[in-house]
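One chain comes next, on its own, written as structure tokens: the form predicted on its own.
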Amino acid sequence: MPPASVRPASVRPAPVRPVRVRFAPSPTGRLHVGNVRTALVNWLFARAYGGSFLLRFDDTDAERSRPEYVEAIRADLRWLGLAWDEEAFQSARAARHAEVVASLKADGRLYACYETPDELEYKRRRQRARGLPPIYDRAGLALSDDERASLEAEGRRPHWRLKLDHADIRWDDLVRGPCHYDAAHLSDPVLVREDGTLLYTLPSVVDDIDMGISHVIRGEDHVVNTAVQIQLCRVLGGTPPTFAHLSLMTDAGGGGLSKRLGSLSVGDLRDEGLEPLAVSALLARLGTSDDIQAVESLDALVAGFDLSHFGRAAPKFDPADLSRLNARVLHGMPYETARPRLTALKADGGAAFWDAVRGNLERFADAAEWHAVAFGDIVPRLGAPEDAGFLRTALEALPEETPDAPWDGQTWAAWTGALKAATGRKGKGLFMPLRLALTGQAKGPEMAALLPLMGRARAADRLRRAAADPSSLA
């Protein structure tokens, strides 16, 4: 029986439509934790329902989109294990978008407007001063052909707005619940700029329709956009997708996360040595009612995923929580999973080594340091001058290592027990000088597990060097 926080996919109500979701980043920069959370939730939702996950690059901003960011986004998703089923680029669909623009113009749903940004701002200020909502007054609709010709003769070029139907727009949000907006209280949105380039709304809706997107899962900063997109989708004869708007994350103090995104890119997390599974385990549960815990695989996250567990409260992203979860992922990692990475790190000391050190790792790369402690050459340390004599005694009492008396998990206890009886030392006074001399560190894995790995010759050499070298004082 799974824990209460894990709900198998079999008990989830199945969506009415086959699930097809998209993650649609603009390749204008690196992915940050907010982007990754959106990608991850979409991926988990698709996998939980046997659906498909589309990676769509919304690259219509030709000036800012860069091929290197496309490659970086792909690399980040691969690092996280979020394989996509299909890939698309909005820029490759420009002809289709132009076709829709022409159709909307012909139908009178797109109309030309000639106000400058300063003129629009002046209108908004006047409306606010009169206690009216600062929405566009549809002056462009009232222009005659002669007036439009006169404005264009002045050198003005139109931007084009979608004429909204002044009706109530409703949808059942999978996170926020029932939502509605009165379109009469919304400005007719600009879909085409003066230079002919398209804003985000039209290509996104057209592509969602043509690509059969069933669910759009994204941040709550897009909620108002959703009302417009639902109406545009219907104008174009499409079926609006089901929407889910996730609450935006804050920092640990409840402040806006956006101010710190430069230090929270996926590339930065990878460079810091964090485990992709720790990143996914944290982001998959932030904002839900589920416990955040280490998992052994993405499949475990899929098994416990339920979009209905997400609430409307803003979740807090704390890097300290990620570090703690990262350590727990490493502590539970089986040797067979770690082995290829240990080999690449030149730190594969076998299953006994991994079992000995994994409980003390904060980053996987730390294993190389403990590999040197167990099998390499380190600088032993002397805790205090008076410990030198104790270490010489410890060296004399060091058990022999023979085929008939191998060093094993009991050697440490037998050796330190004999030292306690011979010297009267106990507790920290007994164990710390030995740890410092044998490992060069004041803390670390259990010495009972490390001592058999390093062997008698290496242990004896370190005790001798620490006792004889005053410069090794800790």
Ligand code: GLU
The other form holds:
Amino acid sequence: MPPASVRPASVRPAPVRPVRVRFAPSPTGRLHVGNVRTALVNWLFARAYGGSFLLRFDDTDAERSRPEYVEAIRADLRWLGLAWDEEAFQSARAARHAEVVASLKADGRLYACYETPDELEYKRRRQRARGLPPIYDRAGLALSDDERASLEAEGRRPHWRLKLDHADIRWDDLVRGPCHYDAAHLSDPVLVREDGTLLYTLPSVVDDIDMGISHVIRGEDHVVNTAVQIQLCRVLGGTPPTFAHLSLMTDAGGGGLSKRLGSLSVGDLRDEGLEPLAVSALLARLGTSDDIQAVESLDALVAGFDLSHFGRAAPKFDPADLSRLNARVLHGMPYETARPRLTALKADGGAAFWDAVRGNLERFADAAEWHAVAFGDIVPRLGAPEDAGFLRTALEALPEETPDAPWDGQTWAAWTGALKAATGRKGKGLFMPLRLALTGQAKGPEMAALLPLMGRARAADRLRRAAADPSSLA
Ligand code: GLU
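Now show me the form predicted in complex with glutamic acid, since the one above was the form predicted on its own.
Everything in the complex follows now, all chains and molecules, and the chain you saw is the first one.
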């Protein structure tokens, strides 16, 4: 991973307009990692510039949009800690969209077309066969009133296309740099379907204008839409927002994000026990020149955020990075943050317990296992039969625990030091049988920290059971 190159916030060039960004999911499914990245980058941008972050549900597709997905998206954003300043539904603005459609029709900017999907496909195939780009031929625009009337008499209903000005469309993309499209190379986009419902383009542009959106930050799969939207925005008398298109993530091998990874939802990540902060730390910096590292809060991500650090190369999304970051987030988590969650897990063993075990957690829920090691019941293990005698010796040498001489961080060293002198064992041969007997596991937190937590009675009992029970052989 490249070294950190976080610029101080003061070096960020100030955007010329007050920052107002939107995250505009269609509530037709759960948020997946790609959406989350878009949401997060918009949120960070708003926070970094003291702007507003709007949650806008692009729910004009009445058939596929579902209230339960609205709720799920809200819950996912809350889980990630991405609070929004305002919420809007495109469906609530249908009257405004209809008004704009009517005015575009009146201006001759929207024109009726009658081709069926099959007819359009046939045209495209013919164009390709002749080596021409499959651009709509504007046949609809050439129809006379009589021709239209007779098509309608046949029972055909029109869909409506925006007549593009055949000019260069340019913008300065905050990630991709200067971009331009020759509108003559684009098909006039369909804005209204036969049944009168709207495709995404028009509501999006109208709402971006009406809601004063200053910056549109989204995936590069929208780049061509952007060219059309900029022109439509100008036709409607608006000032196009500034655009930034993030490169799409690929999987670790560099191929497009597989279906499995691409559809990985926030719910899946949560069910896997991942920390929201690990998800954010990865997705906020993937594709940037910044070091990907665990952070203690979203504020730390805001402080280091700079959109200009995003590059054009496709970043690799690797779940293994997520696991690593997750562990690091837990290792750095203060007790006060962990406490309510430990309580919910019935695993709150106090600050000393948390400090002893957090460095060994991969998932937060692992704390419950260590809680049992420290305070509950486990199955002690005997590594090898010849260790039984050693464990009996260890039991005899176990220091007393009295109110005057409580067990503390020195007890382990004192005990094992004495055992080393008495038995000649050292290193792994000395420590491993004790760890296996006392924790039931070959790896784990520092024994010096665990031993005082479990206390003498529990430790003695485990040594006795491990030494005696042949069924506890590993
Ligand atoms: N609803 C669109 C989507 O989810 C929004 C795209 C945009 O940001 O304009 O792809």
